[in-house]
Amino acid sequence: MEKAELAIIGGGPGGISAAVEAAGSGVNVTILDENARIGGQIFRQLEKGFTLTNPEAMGRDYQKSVDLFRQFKKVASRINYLNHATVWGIFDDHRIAYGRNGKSKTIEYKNLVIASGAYDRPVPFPGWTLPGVLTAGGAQNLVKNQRILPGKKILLAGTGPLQLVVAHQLIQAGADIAAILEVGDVKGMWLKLMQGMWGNWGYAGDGLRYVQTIHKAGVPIMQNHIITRANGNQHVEEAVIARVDKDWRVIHGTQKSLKVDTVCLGYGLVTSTELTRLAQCDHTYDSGLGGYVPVRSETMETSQKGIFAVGDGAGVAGSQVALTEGQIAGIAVVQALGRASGAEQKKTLAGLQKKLARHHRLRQVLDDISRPRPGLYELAEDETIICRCEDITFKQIKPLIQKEGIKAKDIKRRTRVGMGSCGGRMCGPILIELLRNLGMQVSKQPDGLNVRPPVKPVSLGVLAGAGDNQ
């Protein structure tokens, strides 16, 4: 069995982070990552055979990447870096199991990083899953890591700043976007959102950049706007879009049509808290974070000793505050392990907290304008689907949700939602906010789908040879 002082799941921001500052003190670093190279979907790095000549068409978060690999670089040779690793099990003796390879192994680890990251919201519409229909984050891939438009007419319907970055994305890449969709009310947190940007330079700085590539290229940013409705035979041909309120419900006679063959989501990131949750860590609940959220200390330590979560997937904040909270954990794994004088790494930690609470100030402004409202899960028709892996529909669950006292694992039972391959990420946050919508109380602790091993899907071999340790 393999054993680290350290082992951290999630090869993103926040993970390299925590590494880093692990490392530099000598502490023996173990990282699995699914991904083949470190910086996660943020900081993606092309893969080999592909040459980047364009550095700006990459996005400011590339060249942000670049130091933090340099500082990756210089203390690589003490970090055991395991890519194409599948985390699927987390054990009560401080032991990971993960599938690499075709084969089944464990780690045992005396501190642990999770640094699972966040996916797309997903929203249930008519049309939704027609081909031509895909996440922001599906969006960048295509453009950052295979140089590939995701078609020729794209309209972005959505909230948050996420959109003005993929929208300069592929402006840069030379698409044609329709238009974009911003169902949030930015206008009515104008003088709030620049009391959130004070002492936040760069963040404004990069809106800012965001916009004129936007408006050099004539497309029109829609204010109070949602996508109802994708129309298409084989694929995506007219996009229907209405006027909302501030609950971002439709308002009727507001309709009307697009014509695109693209339709990219992107209404905020869910949190990945399928590894903290198989770990026994305390959750409590907020719709501006991602959903379900670990409870942590101020050193990113979960409920349970010994184990810390950074990132988007312990809330999701953002590249920059996942970088400083994955040093925060480094320095307190550091001190746990006795290797740190006290006094320098108090400083060092009162000056990144500084630093992530003034993150934090611009982020619950746009929390604010981005939070999901009620009228998001309200354009579901009876025969939309809801859990794609098993074609179940709104209308089959629709008598079960307005049932006192349900839960989402009791509609599981009864519909077989949740039981696909993807293990219920995507109908799973689907579930809890129609819940939430019409009136059902959320508890503190995670009322979603259940959680076990194997948390992502792997083959039978790896599972069958989960005992061998080869």
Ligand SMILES: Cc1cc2nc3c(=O)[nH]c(=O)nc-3n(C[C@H](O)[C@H](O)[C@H](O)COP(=O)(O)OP(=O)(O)OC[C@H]3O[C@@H](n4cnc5c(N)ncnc54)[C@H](O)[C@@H]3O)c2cc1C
Second form
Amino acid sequence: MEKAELAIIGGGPGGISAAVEAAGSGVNVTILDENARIGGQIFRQLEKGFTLTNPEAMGRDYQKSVDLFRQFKKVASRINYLNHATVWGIFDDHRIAYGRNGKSKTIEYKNLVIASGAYDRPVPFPGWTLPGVLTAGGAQNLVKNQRILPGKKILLAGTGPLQLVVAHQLIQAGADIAAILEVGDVKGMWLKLMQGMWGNWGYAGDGLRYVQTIHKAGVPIMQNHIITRANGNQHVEEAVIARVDKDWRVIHGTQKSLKVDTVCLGYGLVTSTELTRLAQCDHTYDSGLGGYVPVRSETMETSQKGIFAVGDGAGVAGSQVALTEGQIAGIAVVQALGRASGAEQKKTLAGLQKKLARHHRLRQVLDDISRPRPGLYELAEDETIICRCEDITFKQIKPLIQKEGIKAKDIKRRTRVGMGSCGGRMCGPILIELLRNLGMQVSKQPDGLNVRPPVKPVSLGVLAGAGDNQ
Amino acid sequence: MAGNAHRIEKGVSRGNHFEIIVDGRRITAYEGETIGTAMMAAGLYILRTSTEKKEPRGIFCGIGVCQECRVTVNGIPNIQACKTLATPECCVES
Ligand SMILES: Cc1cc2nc3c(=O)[nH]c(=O)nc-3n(C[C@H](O)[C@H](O)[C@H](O)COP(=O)(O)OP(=O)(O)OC[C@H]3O[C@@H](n4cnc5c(N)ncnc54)[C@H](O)[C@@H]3O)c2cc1C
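Show the same protein again, this time as the form predicted in complex with the named molecule rather than the form predicted alone.
And the full complex, kicking off with our chain again.
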């Protein structure tokens, strides 16, 4: 069995910065990521086979990534980078199991950093399962990694600054964007937004540039607007949009139709917690941070000793926070392994904590705009699909969620919601928010939709071979 | 109506191209493209039919989470089209 002083799951900004920090102090690191190349979501690289001819066309995030990858290269001799490696199990005895090239292997770790990232918040409304409706992050991935535009006439619907990033990327790639719907109330927030950006000039500059591109392209940004329905025969042909009130509830009589062939949904992100759950870390629910999040110490350690969680997977807060948290966890691991003197690192840590506080100030303001409001989860009609894998409609779960004291796990048992091949990662967050909308108490621990290994689909062959090299 | 996906030429050049077979039809794929991308570029957006309602489904999350893009490749079911690279002459059933 392979051994690692530090195993890191996730090769995004959080995982990379933890690796750079620890490897820089002499720790032997193994990183596992299911993608072909490092970078995670924001720094997603072009797939092999494509040749970059003009870096500028790839946007500013790409340029930032070049820096990070350079740091990574410097310490690469101490890093064992396993791509195409999907971690499917974490076990009590400091072992993780992963599938790679059709085989399952295990690693024994001394310390573990989980940097699993986040994904777009699923929001059910009539027509959201039609081909041509995709997540904003998915569209970005198509543009960044595959250099393909999913359609010609695109509607962006959602909330928050990531929408501006997506719009910018799509426009640069030549897309015609019909409109950007911001469901939140940004107008009343400008002052707060500016306050939050104080000390975060990097963000403010980026934001401004994005807005300029959008204006120049003549794309309207419609505040307090939501998509209520996607129509079409086998593919999106039309989107119905409407104005909303401050609770994001549709104001009747304001519906309008837009002819589009693609809809990108960007309602913020939800945390990928299947790994911290599997490791039986304590969690808490915070809808502003993207759902269930692991409880952590100041050095990013979870309730399980030696297991750290950083980045969007531990609370959605963007790449800058992921980088900083990764660095903090890296230092903590170096200390735990007794590789550092102490005094100097304490100073670095204090500086990093301050940086985090600054980022969180901005995040809080963005949260005020983008934290989901009740109207968001009132768009589903009887025939709207809630669970995409098992084709379970809102009508089927409606009588259950209205029952006093019902738990997510009861609904799962009665309807199969959450038992499909996505492992409840789509319908789980929806179910929790539907329950919250009805005033139900959400349990502190995410035990409702319990996860079991394998947490990610790996082929039966991989699992059958799981005992081979232990 | 189908979608209007198209390959972006700006900023990149593509490598070799080859053909793959989707439901008996030959389409072009470039090195580095996933099965989902090649299909989308050919106007094929429907990757599976849902189990109960028999509705069309296509790429949704685009990062390997939602499992909507599962197709059968060379006889092996449940392959994620959004993550799996196209290979010359591979046989895809949607
Ligand atoms: C699709 C998408 C696109 C985004 N694009 C941008 C953008 O352009 N600009 C921006 O500012 N923000 C973007 N974001 C927000 C982004 O999440 C953060 O800015 C940043 O990438 C977070 O870094 P991270 O290290 O926490 O996680 P990520 O970058 O998400 O990295 C997590 C990594 O862990 C891997 N992983 C997870 N589970 C497993 C497992 N079980 N086994 C193996 N590997 C695993 C994932 O494949 C991924 O590579 C995007 C988010 C998403 C979901």
